[in-house]
Each structure stands twice: as C-alpha cells, then as structure tokens.
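Have a look below at one chain only, the form predicted on its own, in structure tokens format.
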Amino acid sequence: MGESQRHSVIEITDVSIGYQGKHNTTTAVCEHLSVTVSQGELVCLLGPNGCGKSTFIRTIAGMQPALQGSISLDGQLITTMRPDDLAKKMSVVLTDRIDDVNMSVYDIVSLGRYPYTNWYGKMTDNDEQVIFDAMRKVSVEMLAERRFQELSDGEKQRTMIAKALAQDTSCIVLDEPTAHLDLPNRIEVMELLKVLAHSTKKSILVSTHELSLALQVADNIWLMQKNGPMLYGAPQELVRNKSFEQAFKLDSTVLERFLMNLV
C-alpha cells in the first residue's frame, strides 16, 4: 500500500496526560502531544523511565481520561464511544503477567471474540474461523489444546497477540510486550509485530524500552521526554537529528558506539 493511500487510524491532538487528584487538582505527566498512527504502520513508543509511557498507553486505550485534547479512532472520538464499540476498534495487550490461568490457548484466543458474540457467548462458524486464523498468524495453532499456564513466556505472549488479532480491530496497542522475555523471544515478538502490521494492514502501537529493536523494526518512533515535547519520526531521521541524545540525556559518542553495534 502506498503512502498516499494510507489513512490515519489513531489521531492524537493536543493531548495532555496525567492524573486527576483530590479537590480537582491535576498532575500532568506530559503535555500537548499531537501524533498519528497510519493504517498498516508499526509505531514504537520510547522514552526514559518515568516519562509517562504507560500513562499515555492507558489514555490512548480509554482506560483513563486525558487531561485535555482529543483522541480519535477511525475519525471517532474515543470519549463518545461505548465500551463494546471501542472494543471493536482497538485491542489492548497489557504488560501484566498472567501465569495462573487454567484455560487452553484456544479458550484464551476465543476471548477476543467477546465484542461480537451474543449474550450467551455462542461462537458462530465465522468466529471459529477468525480464532484459528489468528492462531495461525502467530504460529500457536499447534498449541490450541495446551493449558496457558504450561506455555513458555514467548508462547504466552504470542497467545495474547493472537487474542488481540481475533478481536478483529483496526488497531492493536501493546504495553511493553517483551518485558518478561529473553532476547531471542524479544526479537521474535518485535519482528512478528512488524510482519502483522504490514500483512494485516492493522495499526500497531507498541510501548517499549527496547531501543535497539525499535530502531530495527519500527516504521515510526514516538520519543517521549521528561519535561519536553514529544519527538517523532522514522528511526533514521531521529538518529540523524540527535533526538535520542536529547531524550535520554546521552553523550553522542555513547549512542554512536551503541548504534555501531547494531550494524
């Protein structure tokens, strides 16, 4: 799909994020954020610890309100959407570990169909097809009958991504999807997300601390700063204009040595 044919799926306009305290006091974590995610694009959200990445992800996902500004999905404000309608537009994979779930991989992935099933949760033939297609896309179809708690960390994360795919939304938002994985699985998951964004034409937004992987797989990067505006652009562009040194307070020679090791 050419750039001219892409449309913005997530539109964030002049958004400030933070917390509403007692007596209507507010604490802003980051202010005046304006960025977009296009169809079929993988965007990685990076930034130093404490800059508000998880707060931003929760705000985009509608889990907490923005202090100001607007967030739209496919042209509709998320503040005007009912929960079941929002669930048909955006699927979310959080960083929380789930270790004690006594359900099969199939059962977990089938939960992604909840916005579409009737009051009794009855699955149609189409639902079954979507579930198995989602498992095939992330290579867990052979694990369909396995208990989730018996899986490796990498298999668990792939299962959660399959659940998000089964939800059949235009965008997927993931908060630190590689947090509990070893290096080979971190690489596989990030590369999988890029393949899925490009092959399914879904918009995928990933909050991550994996700078090296983000530089290699992201189509665009959102770079949050503490007490500063968001920097954004293609990875090569952000390297050229020294945005990473600015955001992470790095000496340029340190970053240059780091980048040389990626080659």
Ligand code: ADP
Contents of the next structure:
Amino acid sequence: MGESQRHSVIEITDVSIGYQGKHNTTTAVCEHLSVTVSQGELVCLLGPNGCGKSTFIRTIAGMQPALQGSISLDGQLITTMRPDDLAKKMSVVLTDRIDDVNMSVYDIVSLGRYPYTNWYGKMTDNDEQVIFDAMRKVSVEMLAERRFQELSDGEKQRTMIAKALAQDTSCIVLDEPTAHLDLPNRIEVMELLKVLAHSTKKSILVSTHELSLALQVADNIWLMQKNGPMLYGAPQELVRNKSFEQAFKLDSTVLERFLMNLV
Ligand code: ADP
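The form predicted on its own done, now the form predicted together with ligand ADP:
Every chain and every other molecule in the complex is listed next, the one we just looked at coming first.
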C-alpha cells in the first residue's frame, strides 16, 4: 500500500500522561506527546526504564486517563467510546504472566470474541471461523485442545496474540510481549508481529526493551526519553540522527559499534 493511501488509525495529540495523587495533585510522567500509527504499520515504543512506556500504553488502551490531550481511534475520541465499542477497535496484550488458567487454547482465543457475542456468549459459525483463522495465523491451531497452563512461554504468548486477532480490531497494542521469552522466541514473536501488521493491515503498537529487534522489524520507532520530548521516525533515521544515544544517554562510540551491525 502506498504512503498516500494509508490513514492514521491511532492519533495522539498533545497528550500528557501520569498519575493522579491524593488531594487532586497530578504527577506528569511525560508531556506533549503527539504521534500517530498508520494502517498496517508496526510501531515499537522504546525508552529507558521508568521513562513511562507502560503508562503510555495503558493510557492509549483507555485503562487510565490522559492528564491532557486527545487520543482517537479511527477518528473517534477514546474517551467518548463505550467499553465494548473500544474493544471492537483495539485489542490489548499486557505483560502479566498468566500461569494458572485452566482453559484450553481454543477457550482463551475465543475470549477475543466477547465484544461480538450475545448475553449467553453463544458463538456463531462466523465466530468459530474467526477463532480458527486467528489460531492459524500464529500457528497454534495444532494446540487448540491443549491446556493453556501446559504451554511453553512462547506458545502462551502466541495464544494471547491469537486472542487479540480474534477480537478483529483495527489495532493491537502490546506491552512488553517478549518479557518472559528466550531469544529464539523473542525473535519469533517480533517477526510475527511484523508479518501480521503487513499481512492483515492492522496497526500494531508494541512497547519493548528489544532495541536490536525493534530496529530490525519496526516500520517506525517511538523513542521516549526521561525528561525530554518523544523522538520518532524510521529506525535508520533515528540511528543516523543519534536519537538512541540521546534517549539512552549512551556513549556514542559504544552504541555506534552496536548499531552498525544492525542497520
Ligand atoms: P516504563 O514502562 O518505561 O519502565 P512506567 O510507565 O512503568 O515506565 O513508569 C513511569 C513512571 O511512572 C515511573 O517513575 C514510575 O515510578 C511511575 N509510576 C508507575 N506506576 C505508577 C502508579 N501507579 N502511581 C504513581 N506513579 C507510577
């Protein structure tokens, strides 16, 4: 798809994120964030620990309010959307480790259909089709009858991504999806997200610590800094203008040697 045909799915305009304390005091974690995610684009959100990545992801997902500014999804402000309407547009995969779930892979993925099913949670043929299609896209269809708690960490994460796909949204937001994975699975999940963004034309936003993987798979990177504006652009562009040195406060020769082998 040409650049001119792409439209912004997530539009973030002059947003401040942070926390409301006692007596109406607010603590801003980051201010004046203005960025967009286009259709079919994989965006990686990077930044040093504590800079506000999780806070930003939770704010975009509508799980905590922005202190100011606006966040729109397909042109509609998330603050004006009912929870089930928001769930039809955005699926969210959080970091939390889920171990003690006594459900099959199929059952977990079918939870993605909850915004569409009736009061009784009755699945239609179309729901079944979407569930199997989602499992196939992330190669867990052979595991459909297996108990979730018996899966490897990589299989669990692929199952959670299948659930997000089954939700049939225009965008998927993931907070640190590789946090509990070993290197081969980290590579597999990040590559999978890139393939899914490009093949399904969904917008995928993923927060990650994986600098090297993000540089290889992201269409665009949002680089959060502690006490500084958000830096954003294509990976090569951010390498060229030394944004990573600035955000991570790293010695430029060390980072240069690391990055030169990647892009
Ligand atoms: P990151 O994901 O980049 O590591 P976080 O979004 O978790 O960063 O945290 C950003 C800042 O917000 C940190 O200073 C952290 O201490 C603070 N913070 C996180 N959660 C809360 C909370 N529930 N209440 C108040 N401050 C918080």
